[in-house]
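Have a look below at one chain only, the form predicted alone, in structure tokens format.
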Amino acid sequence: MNNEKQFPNLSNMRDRIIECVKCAFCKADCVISKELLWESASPRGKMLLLRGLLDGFGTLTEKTIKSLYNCTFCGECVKDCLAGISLEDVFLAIRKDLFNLSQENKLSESAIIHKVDMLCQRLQENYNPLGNLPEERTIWELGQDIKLPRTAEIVYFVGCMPAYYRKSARTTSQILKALNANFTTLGSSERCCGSLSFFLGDEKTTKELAHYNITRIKESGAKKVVTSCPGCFSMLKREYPKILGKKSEFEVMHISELLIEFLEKDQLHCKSELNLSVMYHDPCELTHFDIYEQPRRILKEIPGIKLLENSENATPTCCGGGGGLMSLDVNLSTKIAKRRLETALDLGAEALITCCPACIAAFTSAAMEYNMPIKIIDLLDLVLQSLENKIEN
């Protein structure tokens, strides 16, 4: 029995699925495979499951559905694939089909699908996946000396986690102010970038969020959009043009790239000595844009910072929080994060540094769960502490 009508998005990927040579190279750097050790959890195993679904000799059991959502979309399997298959596109396709089936009430007994529906419903109702009210999005501004213009050269797109967990948003804003950047934010008009709905297969919600945010950014007159969240960065820079079918009218930058611009203009002066041995963790969605050296260069500008590297850093390892995994299976996400923290401790690092709110959440959860003696610090916090004429948090 052929199931292509039931899985239209996946059926468009049939050629790519058939091209899989089952070599298992994709398992080498897969954090899910390393943690679970199941064949069905590996990228190769998922490809076999998907071939079975299309050809009618596989069924959508809860175990199958769980395997298909056990993916962080770190992209390492794509780099390792001998056949050159865009595995991420294949895995996104089945998630779109699963989401559509859930909307037709055909997967109502699945616990995983129930979580997916709940997260996407939050996005549809409150414009964020955290369950917070939209009007709470600008609470981070309270107590801050912020008088931002309506239009500016730069829009700081805050993102959900920085906005609602507040510290990251405040730190980024303080750094931009200290550097005299001509910036503003979308304030209460900002909505989620749609990264989570994108990875969970909800195309309609993702497109609505993309169209709305792009419209608000255009109204700001910005030439640059800066994010402190790699997920927002990836959506705005790569996915929005695809989703909306047109090129962006503004440049999209991660904050680390903007800081390098200020550094090269001799406008970023890190003076205060911090005296800390650290390992830097590369957020997956920054590595997809070859943003490796910028954060490290910033770290090296901070007096007293000792940056520790090892061979494993040459192959970035996911924190376990991407692709919606932290929302769907926090236990698995935390176990993956623990492995990365163990690497930092083995190096002798006092702190793990990164520049991604999701990575920080995953690592903080792991450090607390397993009582690991290491600090988890946002790169931007170090920059703010070390800036000339330091601003207090």
Contents of the next structure:
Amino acid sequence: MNNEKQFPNLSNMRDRIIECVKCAFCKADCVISKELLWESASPRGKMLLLRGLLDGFGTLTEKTIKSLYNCTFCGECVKDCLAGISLEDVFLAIRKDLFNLSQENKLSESAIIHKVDMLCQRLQENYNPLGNLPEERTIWELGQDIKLPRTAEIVYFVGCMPAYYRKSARTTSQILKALNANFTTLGSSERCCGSLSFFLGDEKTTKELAHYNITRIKESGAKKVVTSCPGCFSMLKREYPKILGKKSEFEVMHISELLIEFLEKDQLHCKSELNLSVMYHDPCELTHFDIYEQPRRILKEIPGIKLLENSENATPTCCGGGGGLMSLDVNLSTKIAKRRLETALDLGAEALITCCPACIAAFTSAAMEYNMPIKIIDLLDLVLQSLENKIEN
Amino acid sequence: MDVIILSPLENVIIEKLAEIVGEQFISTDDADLVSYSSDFMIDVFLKPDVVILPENTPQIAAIVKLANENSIAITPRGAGTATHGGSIAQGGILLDLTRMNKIKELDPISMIATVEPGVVYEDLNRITGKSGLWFPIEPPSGAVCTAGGMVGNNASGLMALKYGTTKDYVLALEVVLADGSIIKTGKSVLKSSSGYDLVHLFVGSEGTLGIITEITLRLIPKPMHLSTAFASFPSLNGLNDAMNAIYEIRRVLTPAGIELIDLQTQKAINEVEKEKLVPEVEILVIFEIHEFSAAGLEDQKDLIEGVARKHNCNEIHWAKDDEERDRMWKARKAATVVSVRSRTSTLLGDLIVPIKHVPAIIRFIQEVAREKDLLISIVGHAADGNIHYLIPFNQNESKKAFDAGDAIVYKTIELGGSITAEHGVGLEKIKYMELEHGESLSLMRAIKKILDPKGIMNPGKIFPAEKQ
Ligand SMILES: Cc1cc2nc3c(=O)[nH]c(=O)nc-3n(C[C@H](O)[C@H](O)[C@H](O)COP(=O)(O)OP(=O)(O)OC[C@H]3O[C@@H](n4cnc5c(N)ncnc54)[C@H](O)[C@@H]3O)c2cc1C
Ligand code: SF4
Ligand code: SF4
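Can I get the form predicted together with its partner chain as well, since the one above is the form predicted alone?
And the full complex, kicking off with our chain again.
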């Protein structure tokens, strides 16, 4: 039996699936595979499940569906695949097919699909995946001595987690202010970047959000868009041009890249001594753009920070929060985060530093749940604390 | 071997199995049956009836006992990177041993480690490395393959020339036999002449004689100075040039590894990696050398370079640093995978011939490729005579691909070689077992019958069906 009609997006990936020689190299650094052990949790196992679905020797059980959503889209398997297969594209294709099938009520018995539907619906209704009210998006601005112009050279695209959890948005804007950057935000007219709907296979919602946000950015007249969330960064930089079918009219930067620009112009001066041994955690979405060095360079600028590197190069590299996993299976996501924290503790770190709100959320809940003696700190908080000319709030 | 497979498994048995390992570690879900249905390269997809992830030896003993009483097939599996279907099961129980991944003891004084079968090769070396010790097999699949699977296949790898194969490091084993009894054979000592060597009966037995549940390994000091070179042999006679250089070098020193890659494979590597990882020449040879002193390393380099150049090597490039070394080996590790990407099926050969016949067998393979109009890529552990050939083919070419494979194997036997040097027999090479082993195959069968009278251990592997 051949199921190509049922899975049109997956069928387009048939050649990639056949190219898989089942060598299992992709398993070596997959955090899901390490955590769950079952072959169905490994990237190679998923490729086999997909081959089974296409060629009819596999069936769509609830565990098959769950396996296909057990992925953080960290991209480690892609880096390890000797056949050069972009597994993430394949895994996205099946998620699109599953989402479309669910819209036709064809998978109504699946608990996991029900969850996916709910999350996407929440996003469509509130323009954020957290279920908060859209009008509360600017709540982080309260009590801030920040008057933003209507148009500016830089738009700080705040993102849902920084906006609603407030701290990261406040820190970023205070840093930008301290550095005299000519910036503004989209205020209450910003909407979710669409990262969650993208990973959950909801193409329509993602497209709508991309169109909407791009229009607002254009209206702001900005030449540069800066994000503090690597998820937003990846959507704006890589996915929006693909979705809209044209090159971006503005430059998209992660805040760590912008800070390096200030550093190189000798405008970023970190002074206060902090005295902390830290491990830096690379958010997956930044590694996909080869942003490894920038955050480390910034850390090295902060007096008293001792950066411990994980030379063993063998431990899991993912926080467990990506690809929608934190929303779909918080237990699994937290276990993965715990493994990463154990690496930091083994290295002797007092704190794990990163610069992604999703990673911070995943690590914070793991540290709390497992009572781990380690601080989780946003790189931007460290920068702000040590800036000589910071604004006190 | 005639095998009785109860399929589908009765529910009552599944319930008993679940009692042994716990509900969480047993599955009959199609997601698990499908995801364990194949292994590296082979285009065969077979589903077991049930997959189990045991935690310890007593659990395995109880599972095997139950399987034996009910004549249920049982197939052990490590990472499933075997190339010939050795780790897949048509019905019965598939035992995934990756949960048993502890290093039970590391004795840095005696230089011995005792491990569970599911420990991953590179994880083991990461730990032993902290004591300056090393299990030096270096299979290209080392980031995922397990100690149990390596013993199951008697795996070797990129450094076999100097360090040998898995069998040279296994000192003792704990094995669950087909009736569920547990035996320990061998000791944590470097030599013994006490009775038959049962340890090495199990090494390379591909799960057909018992489930290995504990492995005691000899370790060696990890050399401090390493270097890797790409040596290019550009002339049309590059194969003879390269092999003559290798023969001459081998008579005076033993490099850790000498690998050979043909032009077709070099091109495929560069294409997939989207950067020029390897030069493109008639024959590319990789030299790996290990030493305990920097001066010794330099001496080896000089010697290799001098001999290679004498045999028309026009460029020899030694890695500048570890990063470059890693890139070079990445290219070699990719070699078996990249050349078969655009095919629907692949035949992967693992022959070994006396090293004086390496040029003859390679020429023969090239001739077969021309005659049958097939693209056959060749990579090999050239200096020990172990050559891998890959025949990618589409459905309509399957007959000529298999005919080509047969012709190459017959030639291998004619040259005094063996059908498989390190990957094992599995499913794919069964048809050649009689040819290679003749009468001694009966003795192998007899041993199998004594240890596994009902034929429940990894059935359908190694042995051709007995003639009625
Ligand atoms: C890219 C690539 C390159 C490779 N190159 C090489 C190479 O150069 N040299 C080489 O030797 N191999 C090579 N291999 C093959 C393979 O990786 C090795 O043979 C490896 O040792 C198999 O380990 P595994 O854990 O995957 O075992 P599996 O594939 O899971 O099992 C191998 C065999 O051992 C049996 N087995 C597994 N565990 C046990 C146990 N506990 N008790 C009893 N029997 C058991 C299985 O039933 C099976 O028959 C390569 C594989 C790949 C993917
Ligand atoms: S993207 Fe990451 S989590 Fe997903 S399969 Fe690949 S390695 Fe595993
Ligand atoms: S590494 Fe690539 S080729 Fe190998 S099993 Fe994974 S997806 Fe398949």
